[in-house]
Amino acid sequence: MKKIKLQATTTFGLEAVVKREVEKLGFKDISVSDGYVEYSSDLEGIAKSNLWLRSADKVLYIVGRFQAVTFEELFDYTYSLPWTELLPEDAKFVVNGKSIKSTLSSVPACQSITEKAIINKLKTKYNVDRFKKNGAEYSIQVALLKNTVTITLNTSGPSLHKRGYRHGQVMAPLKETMAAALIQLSYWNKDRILLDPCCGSGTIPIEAAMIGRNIAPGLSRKFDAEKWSFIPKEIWQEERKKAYQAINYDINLQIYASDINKHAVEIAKVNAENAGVDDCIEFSQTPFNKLKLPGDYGVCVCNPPYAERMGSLADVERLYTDMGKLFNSNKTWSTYFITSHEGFEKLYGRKADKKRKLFNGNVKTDYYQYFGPRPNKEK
């Protein structure tokens, strides 16, 4: 099988999480840079990556990488790439671009030159004057960084956070990819209690249930590369079959999700049902100050309101104080909170064991991590 190079893009700060996911899938020659992870693969790996990566944004097929400081070099190297093997005559392709600290700083010019080179190459195989571009989607990106040009095909299509289960959402929803990453950065595993007391539309508990039940996050959606002529349809069929067979329906999960907003809880229930995990999660409409912990040695992963995106500052700060009172009264719990509020630790009443800087959408946040004892160690 032909060896290729893939690039899994991700939110800044989550590269290590995506790297672990890539390793778990069995890929080799892995390298990490700001905002992406690269690794060696084959065509089966395109399907496997899109179906299974939980915290990546997109999976890009690296068509070529080279140095270019002139438009002539950009044209010639782009032309030399195997476009006639990749794009059919009716390919609906569009070229997007970006340029950072490169001699070729004009993004529109780079896009135009790249597209011209691709069209000229395709004309060596297809005897047409004008391509109709009415077939499958092929999204091409020409990215320049310090005169290094990387040309990629977006195999995913829309971002991987679009799992397909979201029926509705509340204000300031957490992306599914971010939720999956927060869970994987915590001490939680399928044998422990998980609690989200500010569940909103249910993203964190749903992603946890999918992890616990081993449901591939991309199983309920389609990807652009499924329509590409150079990837046999049998590959996608086989990888989906394997993903369905990997689901553990017998696992007994202890996942609790609550919110003060009744409408949010109803949306969360529908989303959980769409994801096939409604039987794994116990939902309730419960204000935090009425909440009781459902046992010991649990893990709380939470995206509480932080005023910058929703809620009044006074209410938010009161909530953080209440959280500290509840969880600091039971030191067996491990707790994790993502917020942009820089005074969180003071309001919570305890300095975090670890903080991680993340971007939730365009909002700069910290992921405050409080480590309780692991159950097996305590025993």
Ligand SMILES: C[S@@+](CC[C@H](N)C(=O)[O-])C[C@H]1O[C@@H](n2cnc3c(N)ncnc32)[C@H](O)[C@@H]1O
Contents of the next structure:
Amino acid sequence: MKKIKLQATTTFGLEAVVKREVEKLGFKDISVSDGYVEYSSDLEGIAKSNLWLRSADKVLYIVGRFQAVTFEELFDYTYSLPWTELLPEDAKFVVNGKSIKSTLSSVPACQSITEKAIINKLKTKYNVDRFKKNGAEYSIQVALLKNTVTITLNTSGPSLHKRGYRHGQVMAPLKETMAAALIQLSYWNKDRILLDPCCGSGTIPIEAAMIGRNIAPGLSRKFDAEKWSFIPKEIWQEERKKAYQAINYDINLQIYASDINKHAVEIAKVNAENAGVDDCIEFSQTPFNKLKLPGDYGVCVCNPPYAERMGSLADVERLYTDMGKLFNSNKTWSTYFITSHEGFEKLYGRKADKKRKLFNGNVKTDYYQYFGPRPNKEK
Ligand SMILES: C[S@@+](CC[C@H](N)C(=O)[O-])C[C@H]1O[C@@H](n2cnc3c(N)ncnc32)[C@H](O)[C@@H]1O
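Which structure goes with the form predicted in complex with the named molecule, now that we have seen the form predicted alone?
Below: every chain and molecule of the assembly, starting with the one above.
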């Protein structure tokens, strides 16, 4: 079994969530840094990580890590890596770079030295003057941080938030990876009610339903590494098969999603259908001030408008006040709101039990968390 190291990249603030997911998948030697989680794996782990990680952005294969303060060192160490085992003759490879607090600060220069070293190494195996680069994609990254160079291959291709189910969108949609993280940071589990009263394109309820049904989030999409010659095709087939077998179609979920906007609700329903979870979610077009709570001990996970990207400030502030009134009248509920509005707690009428700083795209937000009691049967 070939031992390798993987790096799951994350949005800042979600490292702990991704670490928990990596642990749950059974990976070992896990370490956490700002913006990523690293762990030991085998080749199967590439397929497993891409199919199952819900909150990570990308899964990178670490080809090598070394110190370099001169271009000669960068070239020599890069050349020494096993490129001839990884890249076929027709590999369509591109080298991206980044450099933070490092002597080698010119990113274009680092990229071209790295590419040159790889080409020279490949020429020791393939007898060609120029590589055609018309085969499978291999996106290589040379990342320098305080003179430590990490060279990776992006196994995912496009970011993992692109699950493939979201065709229609509303304004200011949440990334699927962020929605999955917000749910996993909440008290929600498959036996409890979940409510998103500002569901937009349905990302939060759909991600919850996929968690509840144990649907691997990557099951409906492709990954760059599926076309790589050093990973046997059977590995992907096997991991996909296992993921299909793991789906729990019999589970009864109580997921409620509503929005004031009719068009948003229609889009959300289609997205839920695409994700294969439309039968798990009860959608309705309901303005928040007309909403009735569908039971006790529920969990509300919500990405309301912030008045930054959508909504007028007065409407948004009235909505937050209405939310406080409804949920403060039923203390059995646990509620979670992500917003950039710093006056949220005041408008909601209660200080949050916990706040977590998160970036929603480029917007600095807080995740306000209000913990209700656990239902009797959970105790
Ligand atoms: C930031 S978007 C939610 C995006 C959603 N999480 C997604 O991924 O598509 C906020 C949503 O709140 C809805 N909304 C605004 N005011 C509302 C109200 N008073 N009652 C219910 N929904 C409201 C908007 O129509 C919009 O779809």
